[in-house]
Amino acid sequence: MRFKKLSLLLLAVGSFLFSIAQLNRPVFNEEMKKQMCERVREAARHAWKGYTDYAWGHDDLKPLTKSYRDWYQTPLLMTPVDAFDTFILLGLTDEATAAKKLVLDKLNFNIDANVQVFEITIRLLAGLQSAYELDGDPRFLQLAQDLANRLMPAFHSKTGMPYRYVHLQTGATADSINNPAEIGTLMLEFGKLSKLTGDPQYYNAAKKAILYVYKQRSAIDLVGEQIDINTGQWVSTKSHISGYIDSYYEYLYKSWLLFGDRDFKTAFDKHQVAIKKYLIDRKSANGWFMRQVNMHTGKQIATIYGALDAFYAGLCAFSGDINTAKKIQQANYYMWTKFNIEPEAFNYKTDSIVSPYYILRPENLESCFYLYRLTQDRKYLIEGKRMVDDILLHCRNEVGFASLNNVKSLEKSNSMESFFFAETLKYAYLIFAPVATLDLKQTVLTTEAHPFKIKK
């Protein structure tokens, strides 16, 4: 009897302490969400005004010198294309109208330029198709198909995996040493174009490429960092979840969702088992970080983690593994708060910075968005607010938002890439916005956060 009473008492005390802990967690009500949404809208208006004042008709704003940067000799309007669907989702009608007019009046792909297939695809091909789905103007789709046709020669390799560069006028290709991310992160964009136009060539080429990477996986189901697209041989056998590999895994799962093609789900599931076995380091008290290993043996090579790796928590949450997602997001948030703002890379074992810069990356906010949407735990609202507050405080200048050379000194650098509009501001807004703003059951976000509608 005494034991039973003691158990009941302990249970009551535990319940009371849990209630106190919940009360101590700041309340995040609907009014606070609205305020955060308006702050992000204001930030988008501020950054866009800087672009229109000092970089109009060019690719990116250089906020410190009030000038512009073009990727190639002829501008490809990276910022207005990348920004358009963000303006639509944020309800910034005037900004969306101005971006649309600039794109439809000036964008031309018949230029003398040897372009990077991956970057052009995720920013421009994706942006134009999402613009078409949201706005309905057929000229967006016409531009998208013209661009895709100019990129298609990149797939003309011995394996079907694409070259990294292609000339937009001649179709000449360059650089046969590619990586899983740049090979695989074409599937949503080229596949969507086939669905919109009825022409299967785009889907077939992209699927052949991404599944060739999967076919070349190691015996323990990991992929390496670089591969020769003509021989299919791995050039770098380093395996991790960061740049060069990251969005290859992301696109396997999202292609399954968008197209219902089970080949992608099979590949994703196979890789997930290996990732969780070999790449996740569960030893840190600060959350689960992701290490670098040899793709053939799984042996640890390095304990380097960074801003790009932070996307994986969101992918885990989106694909149904909430527990793993929470543990990795704990590490992500530690990385952010430890150094004012997350560095590009740090050694989580020694707790020291490897690359100190921050270029307005979105991945930590992205994972925060997925976790809040799928758990409704308000701690992710609090985390999201902290990250947005830090960006608005430390990166803003009089004409836009600047990258940071060093997250400790907070010294600014002269760069505001288009993905700040496409991804960072979009995820910053969506964390706090009503669910109806973007329904994850009806939409897949590309790696550049362009929304594609799921059509069964």
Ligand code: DMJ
The other form holds:
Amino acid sequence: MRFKKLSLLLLAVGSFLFSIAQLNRPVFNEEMKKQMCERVREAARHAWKGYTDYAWGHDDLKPLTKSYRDWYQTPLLMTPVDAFDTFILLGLTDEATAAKKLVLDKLNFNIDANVQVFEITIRLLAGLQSAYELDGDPRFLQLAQDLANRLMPAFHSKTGMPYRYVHLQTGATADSINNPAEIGTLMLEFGKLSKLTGDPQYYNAAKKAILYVYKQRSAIDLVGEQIDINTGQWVSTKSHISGYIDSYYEYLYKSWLLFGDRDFKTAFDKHQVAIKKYLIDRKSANGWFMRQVNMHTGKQIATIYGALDAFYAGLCAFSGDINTAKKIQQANYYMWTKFNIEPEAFNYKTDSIVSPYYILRPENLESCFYLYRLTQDRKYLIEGKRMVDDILLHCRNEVGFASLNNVKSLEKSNSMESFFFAETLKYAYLIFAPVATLDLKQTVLTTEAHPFKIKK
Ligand code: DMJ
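Alongside the form predicted on its own that was just displayed, please also present the structure of the form predicted together with 1-deoxymannojirimycin.
So here's everything in the complex, that chain up top.
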């Protein structure tokens, strides 16, 4: 009884303090949210116009030379596939119609190309399936299944973990040294395909692969950076939350949400304990950064943090640990404002830049979105606005948005990745958009932010 009273008192004090904190923050009213949504919609229209004028039918726009880039000899339409569901969510009907027509008229996977399984899965296999769920045209699903069938030979290794590359016509595989992110971040896409087609082979192959990584975890429950998919031996024992590992953890949690399969939740929970114990550095006054350690000993290797790591705050918030999420987002926002736009990597102990470029990455905005959605704290609207303002100011050019070679000099570089449409613009919009635009109780966003419907 006494405990109950104490909890009620703490709750009342907590909500009082929250209201005071809100009062001290500048007002961010509905009109301002609408304006932000409109600015993001305008940015999406501008970027798409550049693509249609100078890169139509190709993978990405090269905004400085007003030309295009294709990943392989034959284009796989990365930009229109990645952009389609963003256009739907933003209410950009003409752009969505044009992207759909291009994809359905031109996309063909019967090409002579050795493709990277992970990238093709998170951008194309995911984009096609979310397009199918949002639009209903069965041709999207047919394309997705054709692609998945061509990727399936990648799983034919001694352990079931996939090769990094597969040839779309012959099924020939290459590169047996893979990493947790590229192995695990197939689960939502292949699993979803099984649910949509009723054929369990895709789900089973992806599940075997991601859980093999889990099985190979160290005695302290961390994973390394590279693994031999035939022997199951770790090739790099460096452990962190960054590229090569990041979305492996993300997919354990999201696969549990999407499929309700407890095996994923068990693995996620086990890793979370270890991540919080060994990877989070709580010493800085600028927030909680995440370090690099040895997967077996937990001993620190480096204090390097960067744009990719920023996703973890969102994952913590989404999986229910708001306190950790807030502290890491504080570090994320520090990284952004310290350099006026975030660098790819910096040393948080010395505040010095390790990799100076910014390639229009979304992770900081992604975490800001989850934190605002789940706390309703206006602070995240203000932070989101600052990041969007910076991108619009520093990266926009006359035909699109350009990456930056260096966040200090703000010198632009000639690339506009398709994830700028799929993720950066989508999260930027969702921070300010009405909740009904995307309901997190009914939807899981893949690592490329393609919305997948949760079906009970
Ligand atoms: C995206 O392709 C995905 O979010 C992936 O998981 C990691 N990085 C890029 C965007 O930064």
